[in-house]
Amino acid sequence: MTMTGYTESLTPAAAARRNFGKGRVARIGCVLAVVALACLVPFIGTSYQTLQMTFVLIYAIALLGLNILVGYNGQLSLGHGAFFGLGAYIAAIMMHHFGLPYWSTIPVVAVLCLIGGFLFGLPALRLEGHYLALATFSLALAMPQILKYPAFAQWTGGFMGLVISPVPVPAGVPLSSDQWLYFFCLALTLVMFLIGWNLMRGRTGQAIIAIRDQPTAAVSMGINLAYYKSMTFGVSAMYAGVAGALSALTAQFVSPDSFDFFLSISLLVGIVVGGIATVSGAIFGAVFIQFIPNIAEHISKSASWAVYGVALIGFMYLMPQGVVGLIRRLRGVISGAKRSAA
């Protein structure tokens, strides 16, 4: 039997499995190619470009956490900049006041922000839609004022903020400080994305999505609505906190005004541009919120936010389902063209 005849004799189920296997190999290859390209960034770009790409990785972590909450679970948050700032200040306080190494701040920030997000999610269970958005909005507005409060100024630095020592390069590693910090953030980004990907593919992810789509049916199936919604909020806050800690290490400085309400809005814009309820969309959204404001300022310093708004409208008009949605549509068109040609 020829190879053509064997292919034509496949059952629909076998053909589907074969196509799935090919798609999986292609996705793995694409991920490896992206990671390999990311590893080249510090060696082909300037120090400033490396710094910019470090912030892309940081924002990608925060956007993935927010997308788990908003996209996959359906809870709208306008206050994740507060958890971003909380993580940054926890890391800064640990390093500035206690002299702890930078790497030790990450697990502490992750645990504390997970607990903080979970506790915030408990009373928010009674709120949905725009009511929950207003509750998180108040959190975003309150956080900078709390950080400036005189009673906490001895720890937070008040209006002046805190200065952090540069991240040291391990002995024997032939990298600059910027390059080492980039690879540290890249490694954490890969870990956080792997955790998020596995979480959403497992039974927990199915429960989270079921609560978004059919909460009544989810409860009837035995899913603990209160637990999963609060835990999703906690996991999302953990991602934002880890990203905030990495931003503090990268900027070597934290101040209350760095974590205002606009940061929360930027994160929300990022998940919409990248693609709601997608894992890879966090990367595209991070690129948008890191580079588009700078490009807009280069185009017009006096009307940079007008340019930013026009760019955002253009993105939404051309890609209403985000960048990932556009890629999926193009992939579908290409696949359809190949089947038609065959």
Partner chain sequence: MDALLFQITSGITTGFIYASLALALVMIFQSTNHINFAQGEMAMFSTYIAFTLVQAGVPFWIAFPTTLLGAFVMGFVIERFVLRPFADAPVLTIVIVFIGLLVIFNSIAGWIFGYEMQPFPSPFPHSWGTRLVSAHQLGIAVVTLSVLAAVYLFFRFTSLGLAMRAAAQNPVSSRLVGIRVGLLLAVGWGLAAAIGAVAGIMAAPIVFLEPNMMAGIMIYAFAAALLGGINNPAGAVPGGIIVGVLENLAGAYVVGTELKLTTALVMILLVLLIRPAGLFGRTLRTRV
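Based on the form predicted on its own presented above, generate the structure block for the form predicted together with the partner chain.
Partners and other molecules have been left off, which leaves just the chain.
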């Protein structure tokens, strides 16, 4: 890029500001277009396709939460499937045992998973890199066992799991149950993304990123490391829990083996494919983990695992920034070409 790229008498800073304004308008337009498209899905697609897209939204919430922890804060969790399962079970128990309405489960799950994640994050403070990966890895492996444990079976349903009644459509709304649930998840996804985006662009986000890049410098700047790290773990578990609760509502069923190690790995694959430390990457990652195993399973039972493994290594090798990184690079190439043409 040469200096002639900045034509007229604009200083670089002013040009950057103007480009930023332009970029922001384009970005907001892009988001609105995606939301508008997302609103059309249940009217165009079949009810099965609507269900699949509901799961894409659910995974997107969980992936955003995991990415806040892994991508922005640099704490590696291989066990977020456990928090996903925790959220699902809290929602299921509230509805199955106490007959509470489906919408009331979400705030309760959010608060409980925030606390649960915060508490797990406190000891995790002492663990870095590999050790944290190890602790969360064993959490993921142990979770189905804990859910099956006979002493809790009275609440968790043991091996059998719990069945939940379908989500009722409010009176006067001309939608099917699937469609209504889709919009419920879409609304929550938007709220969670807004919270996540807002969190990451402000002071808190800067502190979270500073801890990842320069922990010592961050502390000497007055950032409370212990608080921010545990809180990030809590927020991240909250996202996973809310996603889990929505998945329980959608599947109308929870069972111990749906929250196994494979789920945690899927979430990891999702953020790697979408792009580590990106907000929008969660959507690409969610599409990947929802549809690729389905397609791969036509080939062989083990093919979806194989695809996941190859994706993990291949993405790290070829595009460590995932799909979003690729898009950014392409955009850079295009705008570079435009500039040199002008």
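Residue numbers count along the first chain shown, from 1. Only a predicted model underlies this, so the values are computations on that prediction, with no experimental measurement involved. What we label the rigid core is the largest C-alpha set whose atoms superpose within 1.5 Å from one form to the other.
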{"query": "Did Pro320 shift 2 Å or more between the two forms, C-alpha, core superposed", "finding": "yes"}
{"query": "C-alpha of Asn294 off by 2 Å or more between the two forms on rigid core", "finding": "no"}
